[in-house]
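Consider the single chain below, provided in structure tokens and representing the form predicted on its own.
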Amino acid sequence: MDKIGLRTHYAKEIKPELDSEEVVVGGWLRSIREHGRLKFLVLEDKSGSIQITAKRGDVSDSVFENISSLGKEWVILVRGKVKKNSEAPKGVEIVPTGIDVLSETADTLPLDFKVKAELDTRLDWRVLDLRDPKNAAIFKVQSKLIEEMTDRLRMMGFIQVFTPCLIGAASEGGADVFSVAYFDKRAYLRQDPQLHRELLIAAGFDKIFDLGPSWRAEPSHTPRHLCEHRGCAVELSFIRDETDTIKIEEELVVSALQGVKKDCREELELLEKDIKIPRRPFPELRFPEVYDILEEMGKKNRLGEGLDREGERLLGKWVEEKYKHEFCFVNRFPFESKPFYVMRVDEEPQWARSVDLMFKGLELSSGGQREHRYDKIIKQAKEKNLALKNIEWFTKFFKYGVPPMGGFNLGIERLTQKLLDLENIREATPFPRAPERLLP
């Protein structure tokens, strides 16, 4: 395919082997240094940076003089010849024959990403903040995580689907939902694409995944919460039990981390991170034994309670010490703490076939086996004090033959945050949505 656009090459493509070739590069002017008869420019694009070297006598007088009028973060197009130079970064530079200004900046930049700023300030000026190669590297890693997971799912026979973000009733019956005006009615932003994935399984789709946003109206200001977050949501049918979903999720995580380790070496070097590929199988902990582990570590839980933040942190520490592993699955949660649609253990109905994936002491996903038997779903909805008429749009299809099924929703931002040890999950999304932040 022919080159499209104004450039012939990205900065990363300028190598000593191109010596004497004519090229055109474009990007942001990061710095200018002048030393008498020499002027050095550093131009940066999405791939990296390249040095532009202008020496009086080697370039035209107009090019040489005009360099002094350029400003930091201006968008420029540079035409020139590649020159091998062992003293230049990466052993190569460009000698300019022409420089075009595509866009100028205001006199003073509101954010200099080379100077450490508070996160709120960075997010106020997020576009400038994302010009920092380290911050951009986060999203190149995140993109690779998604690419590897979705490629692996397709290889295993899953197809991608899109489920509604607008729904007519709160999907989990809770209060943490955003309501929106929908013509003459009220609608809600989904908390999870869970229920519509189940309906597609009921329709016979067998193996599906959905990649998209969900919303939680939680007034939470912790470093691990977002009001809008994305997940890789997987559903499959004809399963034996929740352990089949565990195997799929393990496969996705290991594949994703292998892909990042292999293809994101430059980004990981920038971020000063080394990816450890987890061994399989991941440790699996189950209730009620989880209570015993937590009690050993000084935390007493009431029977029927799930996990709070402190419990997650302690379990992560325990797994690290006992198994030397950063991941673990927590299974068989108390049904009391879970939504109506999860499947209970028939012989021990106080426990649910509900599975969380933990990474470095933080929940990444929730899933497990779903209840596919109509009478059981109705019974459980009643136990949760749900108005049956509000969920009939979902439950009525289970009268007409639905296979055993299960799945999970793996949080993209949380996986990115913990993998790269980011202090705040807001660093793992370009434009975070939080209780106090709706712009930019």
Ligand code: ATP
Second form
Amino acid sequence: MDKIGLRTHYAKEIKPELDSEEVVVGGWLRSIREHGRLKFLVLEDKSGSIQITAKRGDVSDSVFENISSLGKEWVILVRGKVKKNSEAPKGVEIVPTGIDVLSETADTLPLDFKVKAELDTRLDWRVLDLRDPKNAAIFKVQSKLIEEMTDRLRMMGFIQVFTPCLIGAASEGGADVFSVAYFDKRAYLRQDPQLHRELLIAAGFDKIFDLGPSWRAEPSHTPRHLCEHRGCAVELSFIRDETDTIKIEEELVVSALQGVKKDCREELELLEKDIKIPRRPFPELRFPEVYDILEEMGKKNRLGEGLDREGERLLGKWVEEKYKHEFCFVNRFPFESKPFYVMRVDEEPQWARSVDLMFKGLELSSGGQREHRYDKIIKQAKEKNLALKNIEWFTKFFKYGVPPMGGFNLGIERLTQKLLDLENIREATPFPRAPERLLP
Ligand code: ATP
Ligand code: MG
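Now that we've seen the form predicted on its own, could you pull up the form predicted together with the ligand?
Below is the whole assembly, all chains and molecules, this chain first.
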């Protein structure tokens, strides 16, 4: 058989207007049906599907016979003539003149995405699972979210930076850091690119973002935690206070959602989702009023406590009822619940200029204004009982001129999960890392 050559079109590009043109398409064989003198194939690629129709007599005998030897999920290249046909699924089909088999499959498929399977089984066979256009659509939406946020950031004068994933000291202490062998020493996988972002601001970078992974060695099995996740982490300087970072974050989220609504129509249709563009400004709640709201909702908190899962859920509900809004910022967290590097309100040091963004009752980001005054950083580190020598690599730079700054780290998988109402965050990353899952 002669070789068919290069693909000329994606399935989606085959339109009735191309009638009689010769094309080459390539993809996975999703179905084969035979009705006597007629054989129908459905070929699918990343763009969608196209029907290939072979009628005995209209196509060569060898092509006609060859079709019966093909199997589901084989990868094939098809050359043929486009034919307008109002009875075909998209008013158009391809009449094949040649078919090349690029890859065959084993006899039985371990996962048929057309049959509903448990998430664990799906993840075991993730590659096959992601052939379901609905599951693939999640990642087209995710890619768009990132594209819009980073475009917007660049437009606002931010530059992208890469900060280290391997760090020499576990910055915030804690048991939930992964440690790795690093020659004859220990290194740790970062939990957040936070501290190095601050250092680049100290270097004068002014407005930066880091798009990258963080790791959490949390053995908890929740539908909102991964052991490896990604964040869009933003830092900017010469701010007046934390409300300047709130404005930037709001802008990013709104742009991201607008972009998805505009450019991901087909994906949203597949996923049966409608995107509501949130009204600006987003509601902003502050501690200690947050305690009153929670109490009104039936949850009593101790002074100094931050938000637990139940608290997040109740606040989300309250905001939805009161403001008809899916987003809200929570500001002025108790210093007790936040790390040493946050900035406190000078006059009310119990409260920090720490901000979380909530979406549908789930934390989407944490951030706020950072403390840039050396003396205060040291004082706060002492209050948190940190060994000063362990953080000296970071704190020492604050003696040499650092402007006021703030930022946030927004979880990409959480944003995707909540936007598309996915039950489990594992669906929002192609190959999730969870306590029980390190493969594939
Ligand atoms: P949570 O309290 O929900 O566990 P966190 O406060 O520990 O989150 P941060 O350190 O504030 O998380 O991280 C910034 C953002 O990164 C979070 O708001 C969230 O969107 C995302 N994130 C953090 N940890 C995880 C995780 N284990 N899996 C997925 N996303 C995460
Ligand atoms: Mg947080």
